[in-house]
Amino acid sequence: MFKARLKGDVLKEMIKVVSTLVDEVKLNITGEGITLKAVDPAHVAMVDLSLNKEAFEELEATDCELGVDIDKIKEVLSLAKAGDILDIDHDEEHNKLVVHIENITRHMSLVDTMGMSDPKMPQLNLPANIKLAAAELNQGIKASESISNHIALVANADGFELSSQGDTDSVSLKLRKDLLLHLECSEPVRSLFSLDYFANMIRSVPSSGVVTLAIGQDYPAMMTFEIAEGNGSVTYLLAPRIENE
């Protein structure tokens, strides 16, 4: 059984997060929030979110799992105006998920969850731990775009960069140790990434907010960050690319 309320903005972070990287997902819901995790078709990335109870405005669940179109989540936010409330149930019946938004009623089929993965969060120990507001990574990001299709990230205990490098031109994004909000580098590192893995995920982070970058030399970077005014978490994990000798 599942039935909730809650704010369009909420689902909407939540869709735009997960929206990134697939376009089927599995929720499992329990009667304390949601939580999902799931890895794009290319194998680069993976995403692990959870919506805490406090989120909802109102939250009746019982143990499940429901596969859902992200498109058809999509179409129907795209009715939502700022600060409307959203009727969201689980017709066990028919299998459907029944969306009211205002006088609207969606009745949307599910996707079959027995071909979904369970994918498992790797547990990395990564040297360098930055904190910082996503505004800047943004800044950094934009800058990059018209140089190059990926991206280097590089630490050490002076500060953080961000930078790119094409074929003629290069650009690069530095904050000092004092511009960041945090800043834990035990070795200096360096990894380059996709950019546009990179700028997608960075871009679902709500326009306030503050990213929490993990990284290591040739590692994969860890991103966190908070959705749903601080009533929910996203993980993603974005794998490097090597550069060759």
Second form
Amino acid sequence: MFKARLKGDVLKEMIKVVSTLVDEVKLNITGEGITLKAVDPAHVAMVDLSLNKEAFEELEATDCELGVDIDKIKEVLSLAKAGDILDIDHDEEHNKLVVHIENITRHMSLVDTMGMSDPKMPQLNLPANIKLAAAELNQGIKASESISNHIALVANADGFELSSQGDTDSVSLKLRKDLLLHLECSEPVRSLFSLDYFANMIRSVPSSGVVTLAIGQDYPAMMTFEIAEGNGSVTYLLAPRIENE
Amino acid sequence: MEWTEKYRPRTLGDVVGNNKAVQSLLSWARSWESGKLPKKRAVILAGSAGVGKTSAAHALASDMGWGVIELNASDTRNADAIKRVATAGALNQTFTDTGEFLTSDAGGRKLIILDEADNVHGNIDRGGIRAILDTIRKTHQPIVLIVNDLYELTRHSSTFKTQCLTIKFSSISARSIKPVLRRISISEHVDVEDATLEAIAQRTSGDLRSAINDLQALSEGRSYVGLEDADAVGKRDNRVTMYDAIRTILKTDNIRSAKKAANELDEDPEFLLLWLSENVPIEYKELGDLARGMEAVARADLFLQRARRTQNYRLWAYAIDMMTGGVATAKDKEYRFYNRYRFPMWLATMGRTKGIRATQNSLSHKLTTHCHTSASIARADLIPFYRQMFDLDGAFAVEQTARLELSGSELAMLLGDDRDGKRVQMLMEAAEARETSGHIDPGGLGLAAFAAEEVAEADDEGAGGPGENGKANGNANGKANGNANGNGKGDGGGDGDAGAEEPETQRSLFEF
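Switch from the form predicted on its own, shown above, to the form predicted together with its partner chain and output its structure.
Expanding to the full complex; the earlier chain stays at the top.
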């Protein structure tokens, strides 16, 4: 059983996070909220999202799994105006998700969860921890996009750097420790990532959000941030580019 | 759950058959372990359906401890999707399905499997092929392309041949299929008779996947399967080649087996009929047999034509009976010798002359409008005359070329020349000049040249005085040409005595 009432904006934030990586996702629903974990089709990135009970206006549910098509949710959300409240429930008899916005009711077929994987978030040893405003990262991404397809994340005890090296040009954004909200770095590290993935992930951080970034040496990056006004959290993992082969 | 999925080999050791192919696949995979990128970063697994290509690729990944990403024919595979999945996967490290991080430094790879990569009209568009090639060039991860038809893939680019290792998978013998079926039936607790397993293994002709599917279909809801049950599945659509069908029809005297040969052949009856009319005379050496055989072929042809004309395709049944049973029973004795059967000459000729016939049609179409006649009269009567007149009368040729707006190939046909020949060029230019100036300029380039050659020709032949020259030549040429045309067309018109007696010595005015 699943019956929920929530702000369209909360669902929008959630869908934006998920849609950067996958087209379909399995929602794990309990009376305490919704969680989901997914690996993208290229097996380069993962997402772990949870939405607490407090993120909902109302939530009534027993444990269940629902497979949803992200594009369909997006279609419904495009009908919602700012501040609209959505009512969602699961029609178990026809196995459909029923979404009400104002006077519109959409019956949505669900996706079979049989073939969907159940990934666990891996334990990674990441020596550098940086906390900063998403707006800063967005600046660095914007600077890099005209230069190259990849971006290097570099950290040492004194600061954090985003840099991009193209065929002829290069660009870097350096942030000294005092410009960051937090920096903890036990050894100097550098990893290179696909700019596409990194940019899409950072862009799904709610505006004026704060991101905690954990990186290592030629190792995945972990990005954590809050959604739904602090009532939900997201962890992204991004695998590095393969270098030096 | 489908048994083909349930019993899919988990390791390369479990892959049935194709040992050599599996070995080469494994040694290619090992070449990724050195830490350096191997020369061939992609393999193409080629082979018919159900022989274990996809299974081998998945088993390889699991043996190597690699992750897998797969793009199937059912996924959208335009350039964008390929870049998003295959290319992104090829350049970055890996999280597996279960959320494990694999790094290539420690040999952790992901195998990128592009299944049915030759299925172009499915959904790999042009850009998709480019995206695949691009991925192969840049990849840091192993790639497997799976195809039924190798050429369908490699025709797009030679890169597939130079950058990829090609491994061929062959059909699996019934001898190897049977033990697999037995193993599955035992673990599914179904008692299947040995002869049934044998029958399934035999008739799937090397396709292990459909053998397993057949076994599952037969065993559904039963604990015992006897031989008679096996007939329920029927024979797998077992493609017989045209040669096999022809051989069966000509060798057998059994109507049923002749009909069966035609049924199993996935070809049009009209096509089969062409093959029969070509090959009945090769096989049936006794005149009586030949006459009866061709009679049956001719009767079949009547039925086929009537079916086509009236759109009543139920008549095909009679045509097929005549073609198969009729031909098979036409012989009094069996012909035991091996005969080499031929592709129908008629089709070969039609294929070869396609261009010529197209030109002929367009030319007669132009004459039809110009001379107010039917196309067949234009073709049979007018074209021979036009040929003669074009040969004789330069001014006429120029004027007609301009008025009918004849193309290079149409002119070439009228002149009997190459379409890039000098005379064709000259006529085209002269016609062009006439179009622009509005009248024929006798002193123009084209005609001056024509006249000069005319004189030279006359001197060579030495026929009559200068005054008679044109006429004499005209007659001789006209006859020779008429004759040649007559032979070619088979209409017999325009034969001349001189031409028939000495066709070799008659030379066309503009032959040089």
